[in-house]
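In C-alpha cells, the next block holds one chain alone, the form predicted alone.
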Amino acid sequence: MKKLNLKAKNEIIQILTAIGIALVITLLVLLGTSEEPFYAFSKLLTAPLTRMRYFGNVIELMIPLAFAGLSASLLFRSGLFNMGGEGIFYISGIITTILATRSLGNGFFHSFLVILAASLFGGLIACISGFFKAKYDANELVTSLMLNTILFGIGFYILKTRLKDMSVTGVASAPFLDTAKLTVIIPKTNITTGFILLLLLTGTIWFIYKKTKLGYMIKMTGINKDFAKYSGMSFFALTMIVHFMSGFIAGMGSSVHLLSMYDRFTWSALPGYGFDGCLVAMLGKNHPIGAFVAAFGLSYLRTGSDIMARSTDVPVEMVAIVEMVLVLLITADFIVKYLKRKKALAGGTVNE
C-alpha cells in the first residue's frame, strides 16, 4: 500500500511538472507575440473563476471529454491501443437522434431509454475491432481507426436521407423532443443530470479496478499479456468486455452531450472527442479519478483560452500550444515505461 502511495505521488510530481513545463513555454510564446502577454496569461489562467456562467462551461465541455477518457483509459489499461472512441461517439449520437425526436414516454423513460440505447449500440459496435483482435491478433489501431470512417459515413448517410430537417438551412435533424432531454440542475448553465451520472460513472469504474476481479484482470494483462494468459485468464473475453465497456461508456458520454447542449443533431463531421479522449486518459495515468481531472484540466485550459481570445490579442488556438507540450512529455514518459518493461521483460524480470 505505501509502495503505491509513493507511486501515486511520483506520477502526480511528473504530471504537475509536465503542466509547469507547458504554462512557462506558453508564457514565453506569449511574451514573443502578444502585446499584453502578462494580461492575456492572467486570462487564460483566472478567467473560468471569475463568473459563474465561465465556470458552468468548464463542467459542460469537461462532461464529454471525461466519458471519453474514462472509455479510452479502460482499453490502455488493458494495453490496447484502440481510438474507435471518436467513430463511436459518431453512430451513438445518430441512435440518439433517432430515439429522442420520437415520442417513447416520459421526461426519465424517453432520456434513460435513449441514454441505454446508444450505449448498448456504442458497446456492440466497440466489439468488432475487439473480436478481431482477440480471434486474429489484428491490430486495434488500424481497424479501430478505419471503423471510425466507416461508421462516419454510415451515420452521416442516414442523418441526410433519414433524419434531416428539411425546413432548416444545411445538415440537421428534426428537434429532440423535450421529455428526452436532461434535466438542469445548476440554473443559468447546461450542467445536467449528466454530471451526476458521470460521478457515478467514475466511481463504478473506480470500484471495478480496485475491488474486483475483473479490474485485477485488466491490470495484469496491460502489464503482461503473456503471464495473463498462462495465469489462466481467457485473453478472447477480457478482450472482448474491456472493449464492450469501452464502447458502452463513449456511447453514453455522446448520448449525454447531445440530450445536454443540443437542441438537434448538427454534427457533418467527427466531433473529435474520441481523440480527446485519447489525451485524457494519458493525462490522468489511465485512473479513473486522473482522467476526471484532467478532463476538467482540460476543459479549463479550453475554457480560458476562449475568453482569453476574446479579451486580448491572442487567438484561441494557443492552448494548442499547452496540449501538444503536454502530449509531447505525456508521450514520452510512456515510451521510457514502455522500453523499460521490455527490457525487464527480456530479462525474466518484470519492475511495474
Second form
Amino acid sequence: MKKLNLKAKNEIIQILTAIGIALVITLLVLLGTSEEPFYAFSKLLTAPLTRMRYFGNVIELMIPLAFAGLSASLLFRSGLFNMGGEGIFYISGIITTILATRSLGNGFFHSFLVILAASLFGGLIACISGFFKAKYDANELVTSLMLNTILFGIGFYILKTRLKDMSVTGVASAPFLDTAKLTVIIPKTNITTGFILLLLLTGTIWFIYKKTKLGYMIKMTGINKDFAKYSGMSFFALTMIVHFMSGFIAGMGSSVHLLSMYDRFTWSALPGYGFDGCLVAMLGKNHPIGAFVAAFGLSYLRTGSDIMARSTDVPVEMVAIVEMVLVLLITADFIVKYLKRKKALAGGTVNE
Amino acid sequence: MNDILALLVTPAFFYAILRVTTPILFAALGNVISSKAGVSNIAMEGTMLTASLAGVLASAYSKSALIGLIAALLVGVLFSAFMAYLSLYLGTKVIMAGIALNLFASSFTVYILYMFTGQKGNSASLASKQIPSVKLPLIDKIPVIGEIFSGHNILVYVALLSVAAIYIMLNKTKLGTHIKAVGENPAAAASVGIKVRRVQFTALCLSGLLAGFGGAYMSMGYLSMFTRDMIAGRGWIAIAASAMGRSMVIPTTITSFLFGIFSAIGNVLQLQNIPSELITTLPYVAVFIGIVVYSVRKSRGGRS
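How about the form predicted together with its partner chain, since we already have the form predicted alone?
Full complex below, order starting with the chain above.
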C-alpha cells in the first residue's frame, strides 16, 4: 500500500510540474507575441469561472472529450493503438440523426433508443479493425485510420442524399425531434442528462478495471501482449471485447453530444473528437478517472482560450502549444525518474 | 463508361499520377527508414505540414525558392529530432509523441500563419516562391513518354531518385546495416557495439528530412501557397503505404504509386457526376483491402 501511495504521489508531482512548466511556456509565448500578454494570460486562466454560462461551456465541451478519451484509453491500456474514434463519432452521428428525426415514442424512450442504437453501431464498426487485428494481426493503427476516411465518405454521402433538409442552406439534416433530445439538468446551460451518463460510464469503467478479471486482463495485456494467451483467455476474444467496448463508448459520446448540443446534424467534416480523445487518454494516463479529469482540464483550457481570443489579439490556436507541452511532459517519464533518482541519492529506497 | 476509359489512358492521366504520388512517396520512404530502425515515425502528417509552412515563409521573406526548400528540410529534421529526443531520451512512447505532434502541428501552423499574415486560412498574401519545373532533355522529345515524364516539378524527380538513394543507403552502406540491425534486434546490435539510440535518432531525422521534402513539394510545387491542413491525410496514407510495403523500399514505392493511381482515378471520376464523397474514399478502401489481404496471406503462410 505504501508503495502505491509513493507512486501516486510521484505522478501527482509530475502532473503539477507539467502544468507549471506549461503555464510558464504559455506566458513566454504570450509575452513574445501579444500586445497585452498579462491580460490575455489572466483571461485564459480565469475567464471560464467568471460566468455561469462560460462554466457551462466547459462542461458541455468536456462531455464528448471525456467519452472519446474513455474510448481511446481502453484501447491504449490494452496496448492497441487504434485511432478509429474519429470515424465512429461521425458514423454514429449519422445513425443518431436517422433515428432522432423520426418519431419513436416518448421523451425518455426515444433518446434511450437513439443512444443505444448509435452506441451498438459504434461498437460493431470498431470490431472491423478489431477483427482483422485479432485474427490476422493487421496493423490496427493503419486500418482504423483508413476506416475514418471511409466512414466519413459513406456518412457524408448518406447525409447529402438521404438526410439533407432541402429547406436550409448548407448541408444539414432535418431537425432532431424534441423527444430525442436530452433534458437540460442545469438551467441556463446546455448541460444535459448526458453528463449523468458520463459519470455512470466513468464509474463503470473504473469498476471493470478495479474489480473484474476482464479489467485485469486488459491492463496486463497492455503491459505484456502475450499475457492473455498465457492466462487462458484468447487474445482474439480480448481484442474483440476491447474494440467493441471502445466503439460503443465513442458511439455513445457522439450521440449524447449531438442530442445535447445540436438541433440538427451539420458535420461536413470529421469532428476531431477521435484525435482529441487520444490526447485526453494520454493526459489521463489511460485511467478512467484520469480521462475524466483530463477532459475537464482540456475543455477548461479550450474554453478559456476561446474567450481570450475574442477579447485579445491572441488567436485561439495558441492553445495547441499549451496542450502539446502538457501532453509531452505528462507522457514522458523523466520527472518521475528524476524524483526517483533524487530519492535514491538521498539514501531512500527506490521503487521500480 | 467509354468516356471514362478514354480519360484514363491519356498521357495527362499518367502525368497526374506522378504528381499526386510524389508527396506520399517522400513520406512513405521516410517511414520506411524509421520503421527499419524499429521506431515508426507516425508524425509524418505534422512534419510535412510544419515543413510546408516553413518553406512558404522562408521563401517569401528571402525571395528565394532554394532558401525556402532548405528551411522546409531543416524544419522537417528539427521536428523529427524533437520527437526522437522525446521518445528515445525522455521515455514518451513514439506513437504517443507522434499523435501529439500531429495534433499540435495542425493548430500551431495556423497560429504561426496568423502571426505572419493575419490570415488563418492560407498564405495567399505572401509572395512565396515556387520550386521550378524542368523539361527533361531528350525524353521531352519522345511522344507520349515525354508528355508523361517531362515537365514536372524538380521535387518529383528528387522523389524518384530518393527511391534509389534510400535503397542503396539501406542495403549498401554501414548506416543502413546499422539501421536494420537495430530494428531487428536492438539488444544484439548493442552487444556488437552499435549505439542503438544514436542510430534510431539518425533514422528519425532522415525520415523528417524526407517529410520535409514532401512538405516543401506540397506548398511550393503541388500548390503555390500554404493552406491550413493542406497535407489532408497524405502523411497517414504514406504510413499505410509503408505498412503495406512491409517497410521495404521497392514494395513501398509500388504501394505509394497504387495510391496515386487510385487518387488520380478518383479525380477523373469526380468530373463524371459520380458522387464525390464515395469516390474520395477509393484510395483508402484500396489501402484497407491491401493491408487486410496482406495480413491474411501472411498469417495463413505462417500457419502452414
